[in-house]
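First comes one chain, alone, set out as structure tokens in the form predicted alone.
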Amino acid sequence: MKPAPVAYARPTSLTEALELLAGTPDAKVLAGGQSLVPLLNMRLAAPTLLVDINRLPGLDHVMAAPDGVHVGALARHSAVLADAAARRTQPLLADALSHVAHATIRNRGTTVGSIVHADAAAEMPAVLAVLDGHVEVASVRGRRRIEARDLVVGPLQSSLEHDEVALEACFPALDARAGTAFTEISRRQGDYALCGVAAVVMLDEDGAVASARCGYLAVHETPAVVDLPALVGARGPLGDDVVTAASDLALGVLDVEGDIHGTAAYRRHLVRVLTARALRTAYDDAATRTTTRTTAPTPTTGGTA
């Protein structure tokens, strides 16, 4: 099957792009196209206009700053994954990106495009949500910021208006006492996950868990984030009783669904297994980072008397 006839525009300025979107209510934005083009080919989407933003300047940046990693709308997955400063600032971003599809798709697909596509089985929406990130968007009416918790409103539905373009996604920097982990299970490498878990664990000054949360993909109709107070006060190695309590809490919140790829019962089992795995890895990561930071030698200054 091929897409229905559609008009195509390739603006060279943001102003031009926003005016095109404002003038055509059913227009779609084309960036990497790795999610949109298959929908067009299957005629699950049939806009009358495609607005290709690939010629817009200044949107392909990957910038690591003290507050976090800022990813522009045209930054490809592969560019974000390869950025060493971004990996140091927020390691969860690269850990999750390494699970996204295949290298060929990562070379073309955009991180921001994946986020606003709002697929519950995709890695990037869950990562942005568990980190409490946000997206900056623009329209002819001006610019606004959408928090991750307000971004996905339903299956494949974001809170962007039809005339808005997502300009940048912002992933907060990892706290000095925190650790992260990402894990997922799929039938084949590169397939959509049957279940995925992104974990963030924060330690207090004594090395006990101060907070823990997990983001889930492919088990709920939208990316889901669950805070896990059952871990607070725990110390490593995390025992079975602690991670089991955390998994039970997550399952009590998640409305786990089955499909042709995996039953609800199987996905609930994966939630238990992957929650335990991710929490233990994130705790160990936090403990290692804290130990490294506190035992690092104090720099000395040279000079002559």
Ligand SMILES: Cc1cc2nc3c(=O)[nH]c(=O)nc-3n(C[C@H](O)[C@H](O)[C@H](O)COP(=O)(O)OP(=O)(O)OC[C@H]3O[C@@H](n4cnc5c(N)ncnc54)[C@H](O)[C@@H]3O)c2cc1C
Contents of the next structure:
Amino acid sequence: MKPAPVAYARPTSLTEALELLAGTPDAKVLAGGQSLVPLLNMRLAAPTLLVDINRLPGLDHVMAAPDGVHVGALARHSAVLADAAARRTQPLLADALSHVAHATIRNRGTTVGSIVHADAAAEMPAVLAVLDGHVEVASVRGRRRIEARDLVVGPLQSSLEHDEVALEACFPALDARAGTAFTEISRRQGDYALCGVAAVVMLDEDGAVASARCGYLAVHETPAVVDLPALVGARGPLGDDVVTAASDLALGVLDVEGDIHGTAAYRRHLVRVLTARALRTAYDDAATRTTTRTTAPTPTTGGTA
Ligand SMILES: Cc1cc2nc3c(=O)[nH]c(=O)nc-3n(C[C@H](O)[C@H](O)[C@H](O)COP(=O)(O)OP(=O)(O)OC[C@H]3O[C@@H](n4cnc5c(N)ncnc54)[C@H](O)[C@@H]3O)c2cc1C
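Let's see the other form, the form predicted in complex with this ligand, since the form predicted alone is already up.
First the chain shown before, then all remaining chains and molecules of the complex.
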């Protein structure tokens, strides 16, 4: 199918883009087009105006800062994935990005576009949510910050107003005592997941779990985050009783439904298997990082000139 007739604008300044969006209530922002263009082609979306943001300056950054990784609206998935400083600052981001689609789609699709597209089966909204990240948005009324927990309000529905452009997403940095893991099951590599789990485990000074949480994709109508107090105080290797208590807790929160790709029972089974896998890996990751830090030789200063 072909899209319905649509006007196209390619502004070169943010002000111009925001004015165009404010002046046309059913206008749509076009970023990488990897989700929007299929929707146009299938006529599941029929805006009267596309505002292509690809020529806006200063939005393609991937910046690793002490507070986290700042990803501009025009940074492609592939650029974020390839950024070594971003990987060091928050390894969960790159771990999850390697599961997003295929290389060709990652070369064009944007990480911010994926977040505001708000697909419950997508990796980035769940990762931003489990990390308590946020998005900066702009409109003709000014700028505001939307916390990840307030961002996705329904299936494919974000809390952005129709005339707002997301400028940047911020993924908080990995805490010194934390470890992370990402795992998912999809029918073929690069497909959307049948179930995916992102885990963050924090250890206390004695190496026991201080806090644990998992973010879930493709098993709830929105990306879901579940805090797991059942793990607090546990030590590795995490036993079956501990990870089973954690997945019981998650299944009590998630509203797992079946579809043509997998029954609800199968998806619940995946929640159990992947929750255990992700938590054990995140625990080991935290333990390894903490050990490496405490046993690393202290850098010496001075030396020969
Ligand atoms: C075959 C295929 C497989 C895929 N597999 C996966 C997968 O496994 N996992 C996954 O997560 N994704 C997958 N994707 C989607 C891909 O990750 C897209 O890149 C992403 O969902 C949207 O990013 P985009 O830049 O292409 O956004 P676009 O398609 O341009 O836009 C998507 C939506 O977000 C809005 N939008 C985009 N940017 C902004 C902005 N800065 N401000 C305000 N609104 C904005 C648009 O108006 C539109 O409503 C797949 C896509 C394809 C075609």
